[in-house]
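In structure tokens, the next block holds one chain alone, the form predicted on its own.
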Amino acid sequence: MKKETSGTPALQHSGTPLPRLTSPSVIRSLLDSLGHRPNKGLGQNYLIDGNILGIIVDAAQISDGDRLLEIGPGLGALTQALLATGAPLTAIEKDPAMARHINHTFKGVVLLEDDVLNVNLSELFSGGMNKIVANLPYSVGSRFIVNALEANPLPEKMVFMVQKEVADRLTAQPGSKAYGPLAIWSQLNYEVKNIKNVSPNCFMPAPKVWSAVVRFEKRSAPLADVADYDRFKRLVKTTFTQRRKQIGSNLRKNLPEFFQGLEKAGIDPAMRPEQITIEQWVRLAD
């Protein structure tokens, strides 16, 4: 779901102030000029609440020395707000029409016209980029977050607008129904917080689901040191395919090589995957 934001003081391009990009009439006019219509299949919606834009930017806590990455800028309302902070900005946009619009409208943006799932994030972060701020396209949101969590080095901070259901999974704690691989992989290295739930009425057209602004703040040290991340990821992903099955019988059937490690990891074989802490998962994987 691509979402657009604004409500900040207009930047200028070629001496002309940019319009208020949270205005429904402005959004319609821009879309008409680009020959573009929101794609329901991709869940394309545009944010029309400037207050939410401010919440997103404030959550990123942008300061001198930060270098920013934006995903799916679309019409560029969040782009406009991020440029206003003065921080260097790189944006990744897959849609050719939107990419041309961003290049034409905004000075100072380094634009990569590509599918974000194909971009080498480790290379970007190694170059000094340290924060991601994005209204993530819902069609790739979770997959992109997983990719970002596996980058090396990891970004210092990430702020995303995502579906509330995804936000619930990112912030879930052991024992809750939403707790699973996404929470485990996210919270291993980050403190993850739901900053704000966002009503469908804040978008045009209004989606059927609520959204949420979520912040990832990198921990000073991970909750536990993972010796082999691929093994850790395979263990978590495989066992959660049968999340209600006791971990002992789950491992006997699906990953017998890990079964003998339960006692050493301090895990009762009668526990279910959703009850096991991140630290216990790491001990079991190791």
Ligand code: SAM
Given for the second form:
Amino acid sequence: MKKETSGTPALQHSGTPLPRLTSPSVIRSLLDSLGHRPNKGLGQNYLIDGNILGIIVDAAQISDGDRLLEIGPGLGALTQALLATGAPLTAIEKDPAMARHINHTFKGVVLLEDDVLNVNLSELFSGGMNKIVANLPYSVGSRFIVNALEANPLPEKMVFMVQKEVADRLTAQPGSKAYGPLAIWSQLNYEVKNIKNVSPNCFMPAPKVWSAVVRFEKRSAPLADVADYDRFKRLVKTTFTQRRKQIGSNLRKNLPEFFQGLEKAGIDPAMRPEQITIEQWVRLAD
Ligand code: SAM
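Could I have the structure of this protein in the form predicted in complex with the ligand, to go alongside the form predicted on its own above?
All chains and molecules follow, beginning with the one already shown.
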């Protein structure tokens, strides 16, 4: 991790409340005063809809004892709402201008100025952080989620704004077009729900595609116990590169060492990867 700085007193230390950071005019004047233009590569689409903000925070069901992690606080719309819950908050921001702004504006945020893909999540979660709440930048959305799913310990709850297409892949069920590695890795340990589809008009600047708020709630036990996660991951990833090919010939060609296990796992060799349930994948991997 590059740099850790705890929050400095809010600009409004006179006691005046912060302006509402979902207001487009407030965002415009903040960007002007910072001399900053939204960086497309960093997915800087700021949330300008207070209802959606409320839906995100409610979905996290924050209560006493929770410790929160926010990814990409940006100008701070979600940061402001999360701080209002009173729960301790750590935020990771890659853009130095945004990191500086958060540090100067909000008291009480522990800010890590870093690329979230470089951060050791297991370290954060073993330190007691139990919930992630984030309006994720499109560029790192699914990669970050995969990293979080491989952390140890796993967070209890995660609420993310992601591209609608990613939300569809996270929540997909066997037999559907969107079902694949992301659904399998996510749903093994979590119940994943699309809470709300979100229009491009809820952001400034407006992205080209729809987004969705998704919630991950950790299961009391995984759907099945995975003996060797790397093996399980390799099996799923490799077979889905040919998702329409029958699993029998798919394995014979790509991963022959798994072929023998089909019968024991109760999988018909004529099935396609997109029809195989998570429990069957785990049995096959083991
Ligand atoms: N939280 C703000 C909101 O809801 O309006 C901004 C969200 S904006 C979609 C994504 C934020 O993630 C931006 O502030 C951007 O600079 C930051 N970001 C982009 N890539 C990042 C990365 N790899 N690591 C950490 N932060 C990143």
